[in-house]
Each structure stands twice: as C-alpha cells, then as structure tokens.
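Okay, so here's just one chain, in structure tokens, the form predicted alone.
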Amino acid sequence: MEITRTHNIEDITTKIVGNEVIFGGWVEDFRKLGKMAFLTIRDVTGLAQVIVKDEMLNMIDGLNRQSVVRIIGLVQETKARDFKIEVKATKIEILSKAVYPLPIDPIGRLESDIDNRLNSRALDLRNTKTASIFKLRHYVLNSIRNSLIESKFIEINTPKIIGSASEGGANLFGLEYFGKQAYLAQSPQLYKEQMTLGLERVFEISSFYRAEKSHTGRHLSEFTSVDIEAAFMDYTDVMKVIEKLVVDVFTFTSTNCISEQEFIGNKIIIPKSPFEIITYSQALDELKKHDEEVEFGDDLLDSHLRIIGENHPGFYFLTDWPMALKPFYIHENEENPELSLSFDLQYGYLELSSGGRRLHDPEKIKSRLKEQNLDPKNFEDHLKVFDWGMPPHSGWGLGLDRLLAIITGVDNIREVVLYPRDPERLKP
C-alpha cells in the first residue's frame, strides 16, 4: 500500500492549477448529488475539496466521517464559495476507516463536554479549535525556549525519580523504587540551583507533580513547568527575565498564529511593560478597603486575590512577602529581615510564577531549615554543593499550562493539556 504524498493541503493553492497532486487527510464530509459527489479533506495544515464523478464514486461506497483516504487529482479552478480551487479525482485510496457512530463528534456539530473530549483526546484533535490550542502551545514552547537562550540559559534535564522530600512539602507522589522509598518530583528547584555552580544560568520544561486534592479549573496533579536558575542575578534581574519572556511569547504567537487565534476564538494582546509591581503590604492595605481583616504574616486566600486581581487586571508583580511565607531556600530582605526578596506573578487572581533570590550560604540554609522543622541531614547531597563555592543566585517557576489558558482565554486547564491527570483522571 503506497502512503505518500507529494503535498500537504495548505501547498495546493491557484498556482498550481493544472498539476497533479497526491495528498492525504481525513473525510471532514461528503455530500452525494447524483452521478457527482463532494468530500472534503482535512489534515493538520487545512482544507481541500475533493470532486469525484461517474465510475470514481464506487471507490468511496461505504465510506464514514473522520476515515483516511489518499487522493491522486487534478488542480482545477472552483466556483465553490468556501475554496478557491478543488481537485478532481483520479484515484482515490481508504486507507483507514472510522466506525460509526464515533464516541464524539469532531467536527462541533454535536457538542460534548470537556470529560467526553478527554475520554477521546486524539479524535478531539481533529476539531479544529482543539487542534489550534496545541499548535499554539507548540508555538509558545517554541518563543520560550528562544528567549531564554538569547538570554544566555542553557536548558538542562532533572531527575522525576527523587530520594527524598526535596522541598519539605506534604503534596508528594511516594513509591516504591526497587526496595526503597522514592518520590516524583514537585519542581526541579534543589538540582537547578546546584546547576548554577558551573553552567551559571539554566532553564528546563518538564513535568512536575503534586499530590493535591485540589478540584479547580487551574490545578493538576501532573503539570508543565518552566524553570530558571541564574547565578550573579538578584530577583529583580530575573523579574525582567519572566517579564520579558512572557511580553516575546504574545508579540510572538499574536503575529504568528492568525489562523489559531481565529479559530480558538480568542485574539492575543500584547501586554503592556513594564509590569505594575505591588507589595504584599499593599496588597493587605487594599484588602483592608474592603473589609478583609488579613494580618501581616497570613497568606492571601483565593478570594483575597480575585479582590486584588479585579484592581490590578492583566499582569503584575505582587513582591515583598513575609519570610515565614516562603521556602527554606529563599533569601531575607537585609534590611528588613521580616520581608523576603520574592515575587509571584500575577494575572488578576490568578498565581503565574512564583521566584526570588536565593540563600547560598549553607550555614543560613541550615538554619533556615530548622526553622522549618525540616532535618537539614535530609539534605546533606544539596548542602554540600554550597561548600563548594555557590554563587549568589535567582530564579523562578513559570506554570505553562496557566499561562497557555490566559493566551487561549480558556477557563478550564484541561482544555490546554493533553492528557491532563487531576484526583480523578488517570485515563487515558
């Protein structure tokens, strides 16, 4: 069985009229009219209307909706309203059939919900606005990974399989792991810190996991992250390292994915730079104004947020959060020891990035560890890098699937996701 083509559908256009053309794709629709009938194919790059007559129509008895098929045709002009040109069948080959009735249809005309698409993901994918969100997430990984390496970040791999709580947190996937106890990965944040010993600055795109039982719209048990490190940066360097990365990902995708944005139905604005930067305290004194008692030292609910995110819409950098809010590893502010040299990056309510300087001083680290509760033996592998001579450093976590559902204007984080895993979903 012969299974190539000489040209993807966006390649048959006016100025090959005449020419002989061999293109594959799915059946979108047909319609029948007597001794003429009419399909239309689709594959990842577009359109096609497919004109078969007389004796051709024998080689599509029997065909279903969504079945592939290879065409040998002819380019001709069309006064079809929805193409500027159609090919002629000469040869027309079902390579695959669909069954019928299909779990769900991919065309929108039925509708189904979000658990139905997901149970049926790949079919999904040949709905156009589906298949449009993950072209812009190729898109958007693509301007991610550019910008950092024109930042000079060198992009690294870490392990997913862990020996032990690396960050001190409860939310963690154990299991077994050839008789020891072992644990997956909720952010690559120890091992990218002990890569800025020798490479400086590193960024990774992976997988993280967290065991929350959390059943929003914005959460996931699996999710993508993007991650920096950089030595010889404060916190304020790599605010305008995410600043910037986020301002190159929508000049990028709204310039380059027209056809997307159109059928996503959602056009992408360039955010405005720079980001407005609000403090913590700010944040508690606007709080104040509408009668939410919040004390220093407390963290900001969700429905704090959406309150401060309804006064700040679009991006912004809430800084300057209390020292017993944060992690073990991040550093004070020297002269106000209370506050820490941190961000989270905003959307309205909703948390983007959260980063800051870190501590490298290992006696502060182990300090700073019992502070916590936290055994600082459990972490003499990273301690040790530090006596090694640690350069001051920065960074921060980026969640792209967050950012992806902004771009797309989706409320549902799943519609960005592949296969999303959540409490209840492990399958497909």
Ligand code: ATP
Contents of the next structure:
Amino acid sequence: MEITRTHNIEDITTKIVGNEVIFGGWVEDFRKLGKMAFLTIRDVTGLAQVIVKDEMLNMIDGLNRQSVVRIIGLVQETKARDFKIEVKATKIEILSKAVYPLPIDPIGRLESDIDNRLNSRALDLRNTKTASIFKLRHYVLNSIRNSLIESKFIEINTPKIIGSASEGGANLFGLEYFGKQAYLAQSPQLYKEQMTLGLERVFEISSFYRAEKSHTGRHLSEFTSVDIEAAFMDYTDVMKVIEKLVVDVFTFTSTNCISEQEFIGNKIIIPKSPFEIITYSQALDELKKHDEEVEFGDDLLDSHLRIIGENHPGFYFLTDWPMALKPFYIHENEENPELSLSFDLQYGYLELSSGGRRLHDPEKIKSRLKEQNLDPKNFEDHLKVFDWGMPPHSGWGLGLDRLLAIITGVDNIREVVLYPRDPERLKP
Ligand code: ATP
Ligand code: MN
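Moving from the form predicted alone, what structure would you give for the form predicted in complex with ligand ATP?
Below is the entire complex, every chain and molecule, led by the chain shown above.
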C-alpha cells in the first residue's frame, strides 16, 4: 500500500494551482450531487475540499465518515465560500475504513456527553475543539519549560514508585513491589528539595497520584504537576517565578495559538501583573464581612474560597497561612511563628498552586514531624541529606490540568486530560 504524501493540507494553497498533489487524511464529510461529489478531508494541519466526478464516484461508494483516504489530484480554483482552493481527484484510495455508525459524532453536530467522549477519546480527538485543547496543552508545556529554563531551572525526573509516604500516609495508592509495600508518589516534594543541594534550581513536570475520593471538576487520582524547588530563594522569590511563568504561558499561547483559540471558542487574555497579594488574615476579614464564622487556624473551605474568588476574580496570591495548616516541611515566619512563609496561587475560587519556604534545619524538621504524629524514622533517608549541606530553599507545585482548564475556559479538568483517572474511571 502506497502511503506517502507530497503535501500537508495547509500547504495546498493558491500558489500551487494547476499542480498535482498527493495528500491524506480523514473524511470529515461528503455530499453527492448527481454525477459529482464534494468530499472534505482533514489532516492535522487543516481541511481540504475534494471534487469527485464521473467514474471516480465508484471509488467512494460505501465510504464512511472518518475513513482514512489518500487523494491524488489537481489543485484548482474554487467558488466554494469556505475554501480558497479545491482539489479535483484523479485517484482516491481508501487506506482504512471507519465503521458506521461511530460511537460518537466527532464533528460535534450531535452533542455527546463527556462520559461517552472519554470512552471514545481517540475518536473525540478528531473533533477540532478537542484536538485544539490538546495542541494547546502541548504549547503550554513548551512555554512552561521555556519560562523555567529562562529562570535557570534544570529539569529533573524523580521516582514515582516510592518506599515510604512522602508527606504522611494520607491519600497514597499502595502497591506490591517484589514482596514489599510501595506507594505511588503524590508529589516530588522530598526529592526535589534534596536536589537543591546539587543543582540549586530544579523543576519537574510529571504525573502524580492521589487516592482521594473526590468527585469534583478539579480533582483526579492521576494529575500532572509542575514542580520547582530553588536554593537561596525565599517564598516571595518563587512567587515571582510562578507569576512570570503564568504570564509567559498566557502571552505565548494568546499570540501563537490563534486557530486553537478559535476552535475552542475561548480567547486567551494575558493577566495583569503583579498579581494581587492577600494574606490569610485579610481573607478572614473578608469572610467575616460576609458573616462567615471563621477563626484564625481554620482552613478555608470551598464555600469560603468561592466568596473570596468572587471578590478577586482572576489570579491572586493567598499568603501567610497559619503553620498549623501546613505540612511539616514548611518554614515558619521567625517574627510570628504561628504564621508560615507560604502561599497559594488562586484563580478566583480555584487553587492553582501551593508553595513556600522550606525548613532546612533537620532538627526543626524532626520536631515538626513529631508534632504532626509522623515518625522521623520513616524519613531517615530524607533527613540525612540535611546534614550534607542543605541550602535554604523554597518551591511550589502547580496543577497543570487546572492551569489548562483556566486557559481553555472549561470547568472540568477531565476536558484537558486525555484519559482521566478518578474513583469511577479506570478505563479506557
Ligand atoms: P486541593 O486543596 O485543591 O485539593 P491541595 O492543596 O491538596 O489541593 P497541593 O498538595 O497543594 O494540593 O498540590 C499542589 C497543586 O497540585 C494544587 O494546587 C493543584 O493545582 C494540584 N492538585 C493537587 N491535587 C490534585 C488533584 N487531585 N487533581 C488535580 N490537581 C491537583
Ligand atoms: Mn495546596
């Protein structure tokens, strides 16, 4: 079977009228009008109209939508409104047949709900909106890497199969590992901190796993996290890193992903910086004005964050959380030890990132572990590193899927994850 092509569809332009082209793609639609038929063929670069005439019509008998074809034809001018040129077929080869009916209509004329789409995800990607979401995801990843590399961060890969719970036992998936108990990593926290000793500024982009029985549009059991950790940076410094990253990503995608924005139907607006900074205490005051009963030390509930999010649409930082709400590795504010050197980056009600200054004194870490009923013995491999010249450091973790949901304007992160995993969904 001959499968080569001479052109991508985007390269079949008015400049090559009269030329022969060979291209391939998926039959998006066809209309028969007497002794003529119009086929539209899509490849990853665009959509082309093909004119099929006379004896050529036999070749497309019984052809279903989404079948894969290879077209040989002549480029000619067209009267069609939606196309600048058309291709008059001289040969049509069917390379792969699609069934009829398909489980979902990938063109989206018939709406399918998200469950049906996820069950047929590969076919769902033939929808230009879905495909554009995943192209955008690619560009976002690309621009995150560029932004962090510009800020002198080095990309690392830490293990996902781990022998002990990195942040306490909660929410971990366990697995059997050659007769031993192992877990799937919920974050690269301990490893990325250790790496500041050798590489100073590190980042990782990877899947992490949380066994939380959440049924929300913002939690998955497997999600992609962007993590950084940096020596000689305070929490305010890494806040600048994440702010630059967000602005870089929005700037890059808004200017380079024009057709993706059109297909998705969402215009990317570059956020104004600097982002507003609201302390935890200020947030409590705002909530009290709304007659919410909250006291210092309470965690902010979803309902609280909805109120604060309405007051502050867009990106803002929530800083200086009580130590009592923070994991063992977070550094206290030396002037007010009830407070931590920490922040969340919010987009309205939605938490996008958590970060902060980390403890680098092993004795302090040990006493914090005990305070939180964690056994320092389980952290020996981690703690010993702190005796080898651990620099002061700060970092954050950012949920990539949540960032994508914001950029594409969808409210469920399942839209931006190829095969989302949640308590109900393990297949396909
Ligand atoms: P939340 O309170 O929203 O459950 P978290 O505070 O437990 O999040 P962190 O441990 O701070 O989450 O993780 C850092 C970031 O990773 C979060 O701000 C979020 O963007 C993302 N994240 C965490 N858990 C999930 C999840 N289950 N699914 C998708 N993204 C997640
Ligand atoms: Mn958090």
